[in-house]
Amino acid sequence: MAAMKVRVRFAPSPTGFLHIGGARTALFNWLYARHTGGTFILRIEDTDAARNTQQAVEVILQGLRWLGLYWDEGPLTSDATGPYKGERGPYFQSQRREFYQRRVEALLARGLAYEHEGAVKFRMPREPITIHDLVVGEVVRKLTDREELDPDFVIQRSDGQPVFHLTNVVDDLEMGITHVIRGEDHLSNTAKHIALFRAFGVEPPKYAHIPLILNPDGTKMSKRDRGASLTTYMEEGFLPEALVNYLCLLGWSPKDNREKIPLAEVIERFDLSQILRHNARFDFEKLLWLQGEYCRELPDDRFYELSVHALAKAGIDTNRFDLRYVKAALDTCKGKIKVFSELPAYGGFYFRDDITYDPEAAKQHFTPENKPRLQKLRDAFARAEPFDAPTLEATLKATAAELGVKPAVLVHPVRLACTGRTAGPSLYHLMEVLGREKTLQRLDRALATF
C-alpha cells in the first residue's frame, strides 16, 4: 500500500501581527512539506469576528509571501486582476460553518455531546489519553483533579458561534491533514482533540509540537519583545533569506555545526526527527550576522533594489541622481550595512545637499588649530588630477607630512565635512563619487562654519 501523501497546514488566527514564532511554525511546515513532496495548506482561524480584521489577515498573507512560503491550495482568490492573480487564497473559517454545524449535530445525535445552558458540550472520555509526538515523545495525558469534576468541554456557544478545539479538529479532518507540527504551547490541547477524532470515528493526524521560542534570558516571547513581530524585520531591510536560514536553525539541527545553509539543502534535509526537544533562545546577534553575510553576497542590481527603496522610505529621492552616480555611491556601501534600515544614516550624504554635523563631531575636530590645514587640504584637492581615490590618499598624505601631523588628524575633519559623521564609506572613494566640485563645495561650507 502506498505511504499516505503528506499534507501538513499553518493555521494562525488574524489578530493583528505575525509573531516570529507562528513565522517559524509556518516554515516548518511548509519545509516538512517540500522536504516530503506533499502539500501545504494555509487555514485563517477567524471564527472569532470581533477579534479579527482583514488588516491583520493582510499581515499573515504579506508576510508568508514575503518569506517565501507559498501555499499550494485553498479557493482561488477573488482578486483577479491584483498583484498575485491567480493564486490560490487560504482557507477561512469564517467560511465554513456548515461543516462545523453538520458535526456538532452528529456529535449530539450519537450522544457524545449535550446541549448545557445554551451552548453545546462535548463528552469528554474519562480514561488517559496517550499522544505519541514525533518531537516530544509520549505523553499520557491523564485528568487533573479540577476536570475530573467537570472534564467536559464547550464545542459551540451559546451564539452558535463554534470553538477552537472543534473548528480546529473538524477542518484538519475535513482537509485530510496527515500532521499537525505546531508550538508545545498547543500539546495541552491535544488530548482533546484526540478524543473529538475518535468521536468522528478517524485516526488523528501525527503530532510533532515544535519547542517555544525563548528570549536570551529565558523568558518567554511576548509581543512587546525585541524581533517578536515580523513586520518589524519587513521594515528594517531584513532579506528573507536570512531570516529563513536563521529560523531554520531555531529549534532544527542539522547536526554539522554550520550556520550558513541555503534553503535548497535545509529542504533536502529537514525531518521531524531533527527538531530539538529543548526551548530556542532568540540570539538577535546571530541573526545580525547572518544577515551581514547574505547582504555581502547579494547580487548588485538587487542591492541596489532594496537600498533605493531604503533610502525613498527616509524620504531620500535618488531619482533626481544620474544613474551611474546612484550605483557608484550604493557600491561604497555594500558590504558595510547590515540591513537596510542603516543606509540612510550610513550613505545618505550622498543625496542630500544640507549635511549636518555631528556636533560632538564638529566640536573635536572643526577647531581653530585645524583651520589653516583643512584649507591647505582643500586647495591640494582642487589641484589634484586626476581626482580619484588614490590620487586623493596621496594628496592627504602629503598635505599631512608638510604639515607635519598625521593623516588621521586630516581625515577625521574631512570626512565630517563630506558626510556630517565620522564613520561611514572608505573616505577616499566617497569624495572620488562625490567628485570634485561637491567635495569642494562640502568643504569650503566646513570651513564657513569654523
Contents of the next structure:
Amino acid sequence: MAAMKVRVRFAPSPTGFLHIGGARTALFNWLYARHTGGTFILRIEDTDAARNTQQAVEVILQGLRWLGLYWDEGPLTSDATGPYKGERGPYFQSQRREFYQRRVEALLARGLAYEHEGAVKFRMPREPITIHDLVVGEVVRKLTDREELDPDFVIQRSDGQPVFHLTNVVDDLEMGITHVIRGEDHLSNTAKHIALFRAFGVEPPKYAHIPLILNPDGTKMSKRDRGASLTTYMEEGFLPEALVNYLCLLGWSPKDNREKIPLAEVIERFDLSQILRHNARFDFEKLLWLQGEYCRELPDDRFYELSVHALAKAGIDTNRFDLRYVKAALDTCKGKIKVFSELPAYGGFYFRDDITYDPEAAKQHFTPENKPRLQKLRDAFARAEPFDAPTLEATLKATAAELGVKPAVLVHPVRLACTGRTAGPSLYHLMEVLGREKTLQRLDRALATF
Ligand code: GLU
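Could the form predicted together with glutamic acid be given as well, to go with the form predicted on its own?
Time for the whole complex; same chain goes first.
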C-alpha cells in the first residue's frame, strides 16, 4: 500500500505578534513536511474580523519568510507586481465562508447540530473520547462536571460568524491535513475536534501536541516576556539560521547531545516520535552561543551586508566611505560580535569622527601624567613606516620601554582616543584600518581635552 502523503499546516490567528512558540510550531510542521516529502500549508485563521488587520498578517508572513519556512500551497497571490509575486498562499479563513456554511447546514440537516437562540450548537457526544496523541500519548477526555450539564458547544454565533472549533476542523478536513502538530494549549480542544470530524463521517487526523515553551525560570512564557516575540530577534540582528537551529532543540533532540546541527541533517532525522514530552525552557545563553557560532562562519559578503544594514539602522551611513575601508573595518569586528545590534557600539567609531569618550575611562586614562606619554607616542606614530599593525605594535612597545612604563599604560589611552571605549577590535589593527591621518587626528583631538 502506498504511504499516505503527509499534509501539515501552521494555522496562526493574526494577533499582530508572532510568538516564539508559534514560530517553533511552524518549524516543526515544516520539518515534518520536509522529512516526509509532504506538503506544508499556511492557513491564516482570521475569522475574528475585529482583530484582523493586513498588518497583523504581514507580521506572520515576514516572520516565516525570514526563518525560511516557506509554505508549499495555496492560491496565487493577487499582488502580481510585489516582491513576492508568484508566491502561493496562504489560505485565509475569511475567504472560505461557504465551506463552513455548507458544513453547518449538513450537521443541521442530520440533526447533529441545532439552533439555539439564533446560534448553532453542536451536539457533543456524552461518552469519553480517547486522543491518541503522538507526543502526549493516550489521553481520555471525559466531560467535566460543568460540561455534563450542557456539553454542546456553539459552532456558529447568532451573527452568523463560524466559531474556531468549526473552522479549524472544516479546514483540516477540506485541506486533507494528515497530522495536526500544534501547541499543547490546544489539547483541551481536541476532543471537540475529534467529535466534529466523526460527525462529518471522517477519521480525524493524527495529533501531535508539542509542549509549551517556558521562561528560564520555569514560568509560562507570555506575550510580554523577554524574547517572546519573533520580531525582537529580527530587529536585534540575529541570524535566522541560528534561531532555527535553536528552535529545533526546543522540544526535539538528535539524541547525541549535539547542539549545532545543520538544518539538512535535522530534516533527515526529525520525527514526531522524538518530540520531547516535557516543557522546554528557553535558554538565552545557548541561543547566543549558537548565534556567535553561526556569525563567525558567515561568508564575508553576507557578513558585510548584515553589518551595513545594522549600522544603517543606527544612523551610520557606510556609503560615504570607500568600500575597501568599510570591508577592512568590518573584518576587525568579525568573530567579535555575536548579535548585529552590538555592531554600532563595537565598530561605529570607524565611521564617525566625533568620538565621545567613556567618562569613567577618560577620568582614569586621560591624566596629566599620561599626557606627555601620549604626545610622545603620537609623534612616534607620525614617523611609523609602514603604518601597519606590526609596525604600530613595535612602535608602541618601544615607546613604552623608553618611557619606562608597561605597554598597557599607553594602550588604554590610545584606544580611548581612537574609539571612545575601552574594548573593541584589536588596537593595532584598528589603527591600521583608520590610517595614519585619522589616527593622528584622533590622538590630537583627545590630547586637546585634558
Ligand atoms: N488558530 C489557532 C491558534 O493560533 C490554531 C490552532 C491549531 O493549530 O489547530 O492557536
